[in-house]
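Presented below, as C-alpha cells, is a lone chain in the form predicted on its own.
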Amino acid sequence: MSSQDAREQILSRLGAHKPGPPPTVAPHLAWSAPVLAPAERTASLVKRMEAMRAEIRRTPEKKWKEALAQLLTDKGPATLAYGPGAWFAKDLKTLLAKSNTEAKPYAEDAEHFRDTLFGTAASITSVQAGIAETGALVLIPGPGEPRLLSLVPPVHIAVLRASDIVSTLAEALETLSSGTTMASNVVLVTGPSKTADIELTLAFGVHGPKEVVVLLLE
C-alpha cells in the first residue's frame, strides 16, 4: 500500500467516525467546587501561600501606602521596577520619591529594558485575582504591566485586594473573562521560584524571584 493510499484510508476512517454522547458521571461521584465565605477564602489563600514560603502582609486598604513604605524600609531594595499601567503607579511614584528606593518604571519594550530589569532589586505588580483553593495569585500581564516584572527581579511584591480572592481557578477564569476576550497570557504565582531538578533537592530562586511578598489589602 502506498503512503497516499494509507493516508486516504486513515482520513476515511476519521471522516466516518461519529462521536458518541459525552460520558456521564454518577451523582455520588460528581465534584462541585467549594463555596467559601470571603473570610474563608482569605484564610485559605494565606495558609496555602505561606506554606509555599510566600510572605503575606495584611493591611486595611486605606493604609496601603503606609504598609508599602514599611515593607520597603524592611526589605531595603535599592531599586523597584513597576508598570506604569498599575492602578497604584501614580501614588507609587510619589511614595518612592520620599524613600531610599529608586523607581524603575517599565516604560520601554523588553529588548531595551531587559538589562535594567535584570539589575533591579525588586518589582511590584498588581494582582487580578487570588485563588483560595490552591493558594495562587492570578496576574494578567499587558503593556501596562509586562510579564517579566513578576519573573526576573529577586523580590516580587504583589498587591492583592482581598475582595478579588475567589474560591477556585474556574471561578477566577470566569470572572476575569466575563464580558471580554480572555487574555492570551496568564501568570499564576504560588510563591518563590522553586526547582528540584538536581538530585531532588528543592532550591528557591534559581529561575525567578527568591522572595514573594503579598501586600493584602482588606
The other form holds:
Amino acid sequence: MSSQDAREQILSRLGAHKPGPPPTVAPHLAWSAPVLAPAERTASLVKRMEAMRAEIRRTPEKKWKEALAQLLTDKGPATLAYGPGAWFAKDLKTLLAKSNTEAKPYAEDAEHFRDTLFGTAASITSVQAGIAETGALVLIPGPGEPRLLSLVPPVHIAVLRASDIVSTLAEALETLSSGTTMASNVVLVTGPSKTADIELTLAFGVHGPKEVVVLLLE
Amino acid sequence: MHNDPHFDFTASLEKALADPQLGENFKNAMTGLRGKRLAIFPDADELAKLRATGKAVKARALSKLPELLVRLEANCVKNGIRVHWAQTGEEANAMILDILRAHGATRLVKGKSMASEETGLNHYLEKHDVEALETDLGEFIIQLDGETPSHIIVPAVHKNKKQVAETFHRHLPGAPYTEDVQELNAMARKTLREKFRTAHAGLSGVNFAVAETGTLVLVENEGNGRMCTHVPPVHIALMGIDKVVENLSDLPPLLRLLTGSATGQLMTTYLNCITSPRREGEKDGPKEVHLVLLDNGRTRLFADPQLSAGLRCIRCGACMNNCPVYVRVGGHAYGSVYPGPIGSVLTPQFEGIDAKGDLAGASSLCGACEEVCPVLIPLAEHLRRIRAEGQGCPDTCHVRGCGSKRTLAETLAWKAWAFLESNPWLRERLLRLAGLLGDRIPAVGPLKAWTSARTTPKLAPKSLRQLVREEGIRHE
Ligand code: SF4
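Other form of same protein, the form predicted together with the partner chain, not the form predicted on its own:
Okay, now the whole complex, with that chain kicking things off.
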C-alpha cells in the first residue's frame, strides 16, 4: 500500500471517532517553571551545569581573550575547530596564531571536512542562550557554525555571555519560535556526553564530547 | 521472540524466576532508578502540577490527533522534510528500505527507537543486505548478543558488567576482557565513531513532534542520536502517530516529566530539535530528512474511549521500574516489545488478546504503576479492562481478540454459580456439605494450580448466614 493510501486510511480511521473536547487543567494545578531574577540566573546555570560535570570558567567580559588564551594553554589541544561565522572568529585566529594549537576552520562542506573534524582534538562554538532552570546551553548551528562542531571533537568549548541567560526552557523556546521559521537545528546541551547503560554506572564521553568547558563572560 | 504465536507466558515467567542473577540485576537497577526519580521530584505539590499539566497537554493533542498530524505533515513538508505514512510495521519497513535503496545505502546507524523494535526493522533490513547498527550503548550491547531490549529506557539492564565484559570480549575484534565500565565504554566509543563517520544513513526515533513548527524533538544523553541524525547524508525518523504535540510551549512540562521519571534527570545531556535538512549555505546536516508516521494499531486504540488514554504514554519506563512483577522477572519474560504495566496494556491490544492477553494477568493490581505514571494513565483500570476483554464484552469493542479467553468450562462454571445463587435452598445445602468436607477436598486440576502459590482457605463448619440466623446480630 502506498504512503498516500495509508495516509487516507489512517486519517479516516482517526476521523471516524470523535473524542470529547480537550480536558482543561484546574488553575491551581497548572505548572510552569519558576522565573528567576537576572541575578539568580547565572548562579543557577553554573550550579546545575557543574552538577552535570561541565566545567565553568567565569571571566569579566573585558578580559575574555586572556581567559580563552589561558583555557587553551591549560587544555593544550593540538587542533581546534571553529566556525568562521562565530562572533569571536577573528580574535580567535589571532590568538591561535600565537599558540601551539592549530586552527581548523570549518569552512567547507561536511563531505570534505568530516574526516578532519573526526581527527580534531577540540572545538569552540558560540552559545545563543543559557537556561537557568535546567542548566543548559542553547546552540543554534547554521552556515557560520555547523552542527557537528559541538558534537564530534572530544573537548567542546562553549562561549556564553551571562546576559544571554534566560530563566526557563519555556522562555528559550518562545524566542526560538518567534521568528518566521525555526532554525534547521537547535541543540540544548547540559554537559559532556554520558551514559549509564552498564549497571547504571555513569560514564562520560560515550559518543559526544568527553569535556564541555563553558567560558562565561560576565 | 516477538510476535511468537506460541508464546508461553507461564513458561517464560518460570524461566525468569529460576535465574537468580537476572533477578539480582533487575532488583539493583530498578531500586537505583526509583531512587533517582524520587530525588528529582522532591516537591509533591509541584509533581502533582506537572502531572496534571502533562496529562492535559497529551490529552489535548490526542483530542485533535488527525488535525495535528495533518498540520505536522504540512509544516514538515514546508521545511523540506519528506513525510511518509505507514499503517503497519511491514509497510514502514518497506518504505525505509526503499529510501535506503534510492541512495544505495547499505550501512545504517540507528539511534534508539522503540517503534523500530515494534516493526522488527533490524531483522528486516539485514534480510535485505543492509547493516542496521544500534548505537545507543545499551542497544549496541544487546545487538551483539542478538537479544532484544529488556527495558524501554535501559535496554541492557538485564546484564551486569561481567556479562557485558564477556559480550565485548567475544564479539569485538581484539577487545580484552575487562569489567571496568569506563574501559568498556571507551571500546564502544572507538568502534562506533568509525561507524558514524562512514554510515550511509541514520535512523532515529522521535520523542515529540511539534505540529506548530514541524519540529522533531529527540532527547538523549550519549550523543549517538545526534551522530545518527547529523552525520550521515540521509536521516530517517520513525515515529508512532501518538508522538505529536501541538505547540513548542507544550514541551517544557513533558520534557521535565519524561527525563525526571525515566532517569531522574532535570534534563538530558542533549535536546535535539530538528526542523529541516541541510539548508542552502549550511555545511552539514543530512541532505534529506524523512519522517515515517507509523500507525501499527494506534488508530484502533484511539477509537476506544477508555483505552485510548494509553496513547498518552511518553515511554518513560517508570511504571515498570515500580512494578513488583516486572522487577522480579525482567522485561524479556513478557515476550513483547513493551514490557511491564504499559506493555501488558498495549501488547494485547496490538497483538491480540488471544496471543498476549495473559500479560494483563501479570499484575497484583497494586496500582504502583499508576501512582508514578507522569501522564496519569489509569494503568490498573486498563489492566482490569484487558482481563475482562478476554471474557468478551458487549458490542462496541475495538480490542483485538476480545472474548478469546472465554472457555466452555468457565462459562459453565459461571452459569452454575448464577444458578446456585438464585436457589437459596440448594446453595445452603451445598455450603453445609462444603463446610463438612471442605478441608478434605483434594487439590487437583485448577485447584492444585491455584493453591500452589496460595494458602487454601479453611471453610468454617457453619456459614455466616447460618450463624446470623442462630445467634442474631449483635449491635454494639
Ligand atoms: S505508562 Fe506512564 S509510567 Fe509507563 S512508560 Fe508510559 S508514561 Fe511512563
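We call the rigid core whatever largest set of C-alpha positions still superposes within 1.5 Å between the two forms. Since we're looking at a predicted model, the values are computed, not measured. Residue numbers count along the first chain shown, from 1.
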| item | value |
| --- | --- |
| A33 C-alpha moves between these two forms by 2 Å or more, core aligned | yes |
| Between these two forms, how far the Cα of A6 shifts once the core is aligned, in Å | 13.1 |
